[in-house]
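Only one chain is included here, represented as C-alpha cells and corresponding to the form predicted alone.
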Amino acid sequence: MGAGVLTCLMVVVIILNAIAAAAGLALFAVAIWVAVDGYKLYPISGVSGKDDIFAAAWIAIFTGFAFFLTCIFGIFAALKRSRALLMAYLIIMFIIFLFECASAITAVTNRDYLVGNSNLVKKQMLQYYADNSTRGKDITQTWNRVMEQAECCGTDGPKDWLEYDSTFRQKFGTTFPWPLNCCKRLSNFEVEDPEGCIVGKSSAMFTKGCFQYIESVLSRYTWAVSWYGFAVLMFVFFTLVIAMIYYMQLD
C-alpha cells in the first residue's frame, strides 16, 4: 500500500478513534447519571433483587472511561505507526468491548423482567409498604414520594389497596383504604379533602396507578445503559475493523 493511503488510514483511525473517545466518556456520564438514581427508585427494583440496571450502570461507567482512555492510547499507537503498540490497542479495546457487551444486555434483560408487567412491582409495593422492616421503611418512603409526585395511587390504581390483601390494609383496616399519599394536596401540601379521600371521590384523590411513571423511569435508564452502550459498541466495532486493517499494512 501506497504511503499517501497508508497515511489517510491513519488519519481516519485517528479521527474514528476521538469520536470515540468522546462517545466513552458520554457512556461515562450517562452511566453515572443512573447509578447516582436521581429518580429513587433503586429500592423498588432492589428488594425484588433485581437491581441490575444499576449493576449494568457501574459496569458502564468503567467502561465508559475505558473507552476514552484506550482510544487516546490508540490514537498515539496510530501516530507512532507501531505494529505492538496497535496491537495492545486492540487486545484492550476488545476486552472492554465485551464487558459493555455484559452491561448493555444485563440492563436491557433486567427490565424486561421488572417492567414486563406490574404483578412484580405491585406484590412488593403489597408486602412491604407500610412494613417496619428496614426494606419496608425504605419501600414507603419510595411509594409515598412517587405518588407524590407523579400524582398517582398503587400500582395500577386505587383498588390494588381493596382488591389485594397488604401489610397496609393489615395495620390500618377500613380506616384508611389507601394511603393519604393518593389524596390530592393543597399547595401547602395538606391534603385537600380528608373525608373525600377516605371515600373515593375522584375529585380528591388520584385514580391512575404509578406502573407506568415506573416503568418510564427504568426505561430511561435503561436506554442510557444499554441502547445507548449498544450505539457506542457498534461504532466501537467499526474503529476496531479500520484499525485492524490499519495494523495488517504496517511493516
Second form
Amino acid sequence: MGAGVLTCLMVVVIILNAIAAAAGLALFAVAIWVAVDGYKLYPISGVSGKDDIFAAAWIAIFTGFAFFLTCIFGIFAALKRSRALLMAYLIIMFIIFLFECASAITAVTNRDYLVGNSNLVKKQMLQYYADNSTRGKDITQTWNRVMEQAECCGTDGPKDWLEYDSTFRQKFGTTFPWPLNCCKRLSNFEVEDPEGCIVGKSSAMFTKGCFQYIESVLSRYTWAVSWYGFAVLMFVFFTLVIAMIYYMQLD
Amino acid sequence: MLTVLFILGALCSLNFAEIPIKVLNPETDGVVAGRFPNSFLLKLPDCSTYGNKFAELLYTELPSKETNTEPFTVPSCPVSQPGYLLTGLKNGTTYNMMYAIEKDTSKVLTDTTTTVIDYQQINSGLPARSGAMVVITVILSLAMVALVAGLIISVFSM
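What would you give as the form predicted in complex with the partner chain, now that the form predicted alone is on the page?
Everything in the complex follows now, all chains and molecules, and the chain you saw is the first one.
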C-alpha cells in the first residue's frame, strides 16, 4: 500500500489513541467520584448484598487508567511502525475492553435490581430501621440522613409505616407511628411541632417519599459508570478497528 | 349506664344539640391518615361552643361489646391540634364511638382500624429489566464478538 496512505493511517491511529487516552482518564475520574459515594448511600446497596454498582465503579477505575496507559503505548507503537508492538497493544486493549464491558453491564443490571421499583428499598427500610444489628445501625443512620436532607418520610410516603409491620413499629409503635426524622425541624434542629407530627398533621411533617431521591442518586452513579463507560467503549472499538487495519497494512 | 347513654343518644337527638363526629379524612383535613392500626384521629368538638369543657369519648369494641370511656378537655380556640387521637385500640377491629359533653351527645360513629401487612410479604425480586440494560448488554456483546473476529483475522492475515 502507498506510503502516503500508510502515513495517513498512522496519523489517524495516533489521534484516535490520544482521544481514547483522554477519555480513559476521564472514566478513571468519574469512577473515583462514584466509588467515593458523596451522597453516602452505600449501605442501601451494601446491606441488600447488591452493591455491584460500586464494584463496577472500582473496575472502571482500573480500566480507565489502563486505557490511558495503553493508548499512550499505542501511540508509541504506531510511530515505531512495529508489528509486534502493535499486536501487543491490540491484545492488551482487547482484555481491558472485556473488563470494561463487564463493568458497564454489571452496573446497569444492578441498578435495575435495586431501584427498578420501590419494593427492595421499602422492605429493607422496614426490616432494618431501628434494628440493633450492625446492618440496622447503618441503615438507620443512612435513612435519618436522607430524611433530613431530602425532606421526605418513608419510601413511598409516611403511609409505609402505617401499612406494614416493621422493626420500628415493634419497638416504638405505641408512641411513634413514624420516626421523628419525618418531622419538620427548625433551623436549630428542634422539632417544629412534635404533637402535630405524631398525629400526622400534614403541615408538621414531610409527606413525600424518599424513593425518588434514592433512585435518582443511584441512577446518577449508574449512568456515570455504565453509559459513559459504554461511550468510551464504542470509541475504543472504533479505534481498535482502525488500528487492526493499520496493523494489516504494515509489513 | 353507658348503654342507656347510647340509647338516649340515638333516640333523643332532637332535644339536645348534636356534636358532629367523624374520622379525619387525609384528602380534606390536612392529615396523613385518620384510621391507624391502633388508633383513630377524630374531629374535635367545636372549640367556640365547647371550648374548655369537660368531655368524654365513649367507645365500644365490636363484637366483644367491651366499652371504655376516654375523658378529655376540649381545647379552646384557636386549636393547634388537628383532631383527637383515640389510642390503645386493636388492629382490624370495628368500634362504635360517640362524644358526650354535659347534656349534648353525638351520633354513634362506626369504623374499623386498619391492619398491618408483614414486611416479609413484600416481593423484592427483580422487577422488569430496563431498556438501558438490554441496549448496553446487546451492543457490547456484539462489539466484543466483532473485536475477537477482527483480532483473529488480523493475526491470520500475515
